[in-house]
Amino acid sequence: MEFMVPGNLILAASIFTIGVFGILLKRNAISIFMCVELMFNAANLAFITFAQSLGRPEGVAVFLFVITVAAAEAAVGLALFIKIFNDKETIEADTLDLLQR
């Protein structure tokens, strides 16, 4: 039995790769945050693609879980960015040293 790679998996891998390179190359914390969200969406696309191609509903359950985690991460992350910006007046990842104290 030979497995053919659907176009959706190629798209998911491409989006995930863009997210990884964005995390490695960006300096702004909000840009890094957006790249993490891209990676979440790429994983969601892969889960849905596998669920559809295998005819199993578990991929949809994982998709709903990842969407829930991404929504919580977005809310907490943006609140942290607002707090950091109010304290430091910058959100550049290189200048933030909050965890070094």
Contents of the next structure:
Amino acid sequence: MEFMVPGNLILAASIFTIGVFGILLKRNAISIFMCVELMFNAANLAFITFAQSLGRPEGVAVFLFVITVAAAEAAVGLALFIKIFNDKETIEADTLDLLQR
Amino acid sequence: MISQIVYGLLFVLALFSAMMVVLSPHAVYGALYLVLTMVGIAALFVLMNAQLAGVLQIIVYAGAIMVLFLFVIMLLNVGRQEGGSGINRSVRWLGGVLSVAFILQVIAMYAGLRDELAANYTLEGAQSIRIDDVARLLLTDYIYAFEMTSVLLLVAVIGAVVLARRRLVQGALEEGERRGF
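Output block for the form predicted in complex with its partner chain, input the form predicted on its own:
Full complex below, order starting with the chain above.
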């Protein structure tokens, strides 16, 4: 299983980059949020890989914190989107340019 | 041998479904592919003998958070997105090219570090990390972070309720006035 540590790190980097690219590409705010979740997952994969390979529980603790922050962020963010949708009838990120004017 | 095949399949599954999250035109399909990515990563956790992380990943991520996402997508009915305008589109594809370049750079870096990684970090005979070790760590060294997380969750719950209500309190007040309270 000696290929797993580099493999997991490459997978984590790839998923993280796919998430960054998705944030650039997507216009729907919920899709942008899903790409942020992809980035969280990539970070978790790297944390757990190192925690397992070093045999230390710190990585799992940080994994728990990341999951908690992701849950809090998803709850607040999606509530915000509901609010914005009620006001503007859209959550296309390109049309929400109030702060650019 | 069999574990290599399983690892390769999970690798391809996670990578493919992560790409499909970005490339699928409809947000609901994107969310379902995201669930698939999370399940693939959870399976990788279990393959690394990190059962606690795998189970939490399935329960919290694929279970709770993604249900919230799908619920909001279906509630708002904003699945399909139109194509971007010209300048934005070219800038975005430039981002794609740079992303591929970045991944290739990371792979080249790992290829250079391969011997060092193989020497210092191995999953050979990795023990599963015991849940009581994690709990002891959370309640001793990371106690302040742990408490702050609970405050964060509380704030997030209250914030979500306050943000998502739709003049409910005001409506209830008017309703009460109308009834003569």
